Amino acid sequence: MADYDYDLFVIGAGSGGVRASRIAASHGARVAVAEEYRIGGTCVIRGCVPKKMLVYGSHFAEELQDAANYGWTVEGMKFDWAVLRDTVLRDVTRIETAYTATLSNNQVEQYLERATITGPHGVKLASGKEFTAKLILIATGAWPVMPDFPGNEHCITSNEVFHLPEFPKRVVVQGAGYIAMEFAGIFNALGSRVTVINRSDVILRGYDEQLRDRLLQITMARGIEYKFNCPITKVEKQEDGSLLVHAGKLDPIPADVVLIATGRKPNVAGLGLESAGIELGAKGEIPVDKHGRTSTESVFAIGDVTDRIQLTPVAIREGQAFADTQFGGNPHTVDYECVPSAVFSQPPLAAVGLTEGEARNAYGNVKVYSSDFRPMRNVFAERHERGLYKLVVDANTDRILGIHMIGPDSPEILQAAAIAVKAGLKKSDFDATIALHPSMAEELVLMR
């Protein structure tokens, strides 16, 4: 490897790239990583971490309203967007600093500029510096999709939403995936009038149908408006700086912010992949094998840029597996079965394994157990929203194929339950477990 400047050059310092860099270096490799924006990538800088902080901030609106029934008197209640925004951004900087320190402590060289591939072993930085590496790892993630319509320059994506100078009174969200539903819930809870516009009549495609229907009912009751089967056709900026949103045959919708959340695409533009003989897949992704290797022997890719499962923990696992396999003498791959996921909507939902429909298609004979209940905290606060838990079970073997939940703290509960599904436990194992009372989680072992 001495013939190369580095054993490994990583392009992209998000969660997957940082993990791969750190682990490869711990195995003794000479590693460099280039990041054109900020160390930490989408999740840390402009994704799941700051978004979850906004979710926490927005929850206080509900909790303060409910406080009276718990004996609290709250006077002078008001919300200051600038305080929440700036606190979130400060914490993002704190986490970025921690990521940077992790790389430095593991002797990973960092180049804070754009890098492109010049060949199977070549990398060039925006400053003009060129390096060679035995292996190149692409971990550039994904980028928000911006539909092409007149006035789209007046819209924002999830990249910009954390930096809004003022809190918007009226928000239009295009899309109905997890990013759209999470931000719709945040702004609705904080006091914005929120309208969700979608090209179809389905929200959160891929999740269990009953959970999707329950979330739709609850969010509508909370005041979120939905306009289905009518994507945005035009956005006009008014003299006062506000926006007018045209969608289908609807009357124009006034807005202060238009958030486009119609999906994310692999971030591959201008990477120079063609110089290494790498062709993109049908969705613009970088095709890889089970070890993350591209069609070029020395070039690998992990994370969202491969468009397998766009989740931060998956990218981290892929980065770990790559480094262990290539530099640690411990070859292994990532198992993509039973990957848990959550939507931090309000209320949140979480799932692992097969949906009821998927299970019936794959196994035919399945049993579905469910618990439709009103969480204790909602009863005491005089909120009528109900939770829903579902167990999807193979009727022939009693093995649990999927767990699906909507209600307070569902993501926290599902993480432990996902272990049971991954381990292939049976419904009888849940039945044999004594309930932890009083809790919402106990519903998982009380379904009959």
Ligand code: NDP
Second form
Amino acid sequence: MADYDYDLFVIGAGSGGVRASRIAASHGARVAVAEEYRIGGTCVIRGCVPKKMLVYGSHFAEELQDAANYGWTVEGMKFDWAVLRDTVLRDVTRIETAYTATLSNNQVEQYLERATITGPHGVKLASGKEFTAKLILIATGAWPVMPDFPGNEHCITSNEVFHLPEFPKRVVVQGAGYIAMEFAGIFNALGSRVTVINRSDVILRGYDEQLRDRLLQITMARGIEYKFNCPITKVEKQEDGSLLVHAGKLDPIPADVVLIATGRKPNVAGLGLESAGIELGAKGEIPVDKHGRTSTESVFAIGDVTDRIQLTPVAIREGQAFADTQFGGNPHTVDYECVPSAVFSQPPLAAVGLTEGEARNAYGNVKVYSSDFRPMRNVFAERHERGLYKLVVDANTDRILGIHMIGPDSPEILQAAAIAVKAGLKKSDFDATIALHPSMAEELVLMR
Ligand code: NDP
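Next up, the form predicted together with the named molecule in place of the form predicted on its own?
What follows is the whole complex; the chain from before opens it.
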């Protein structure tokens, strides 16, 4: 080991890379991590965390509106984008500092520059310094895909959306996946006119169909416009600086911001993988085995760059398993069954396990229980939006195969319910649990 400068060199200090670095170091390894942008990666710097803060910020619009029915008079209400944006960016810096401190406290050496691979044990920094490491871990994440059309240089991705100098009155979003639905919700709540354009007529592909329909209905009623089966063909910049979006046969749509959210691809460009003999998979991902090992013995990869499940908690688990296995004498792998997920749309949607369609294909004999209800707070506020919860159950064994929810706070509720699905509990276990009243979550144990 002493022949190498480090036991482990990690490229990329996002959620997965930071976890792997810190845990490997805590097991006694000599660890370095290189990061070309900011410690924390996509989730902390320009993804989940700042997005969630914008969701919180935008919720006030609805709550202030609803406050009247609860007796509150809110005078002089107005929204200032710069205040919200700068508060969010300040908090991102706070979390970045905390991540940096965690690495330092664990004696992880940090290089704030780009690193590339020069061989199975070699790494080179942008400044020219070269190091050797017994193991190299690639945790470079993913990068937004920008489709090729004239004028795409006028469009932004989720990387830029947190830094908008002005609040956009008109927003066009291309895509109807996670990022599109979350930012459509944020801008709609904050008062922008929002148009979602997608290449197909499906939103949130992969989620339960009834939930997707419910989200579509509610968001349309809230004023989001959808244009399906017509990807953007051209974006023109007008003399006044605004944009004109051409899509299919639609009349051109004027916009102040065009946000492209058409998926994220593994971030491998120029990494030097060929020097270590690593070939990419069909989707540009780094293929790995169950321990994250690439085709080269000494090089590993975790997180979005491997394009398995593009979620932060999964990358963190992969980083932990890698470090424990390689440096902690505790080999283990990540269990990808029953990974809960949520879309922080407005209202949010959350799910774990199989959808009704998937369960029917896999098990044939399936029972579906559902509760279609108007949350109490919507009743008081005279909002007509309804929540929908679904339990998908194996009719032969009574085991819960999936839970699907849309409604206020559904991600918060689903996280707890996901434990039951992961533990293989039965519908009869839910029935045996007494409801916690009055709550929305009680619907989960009241479906008959
Ligand atoms: P998604 O994969 O969720 O959605 C991509 C969308 O873009 C789909 O509507 C798809 O259409 C459309 N699309 C794909 N390729 C093209 C193309 N070439 N031209 C036009 N349209 C296209 O991607 P996102 O960018 O929204 O998010 C990336 C990933 O980040 C997610 O998969 C998720 O793993 C993660 N993420 C997770 C969040 C969370 O956990 N809450 C939040 C944000 C991101 P169609 O489906 O019709 O083919």
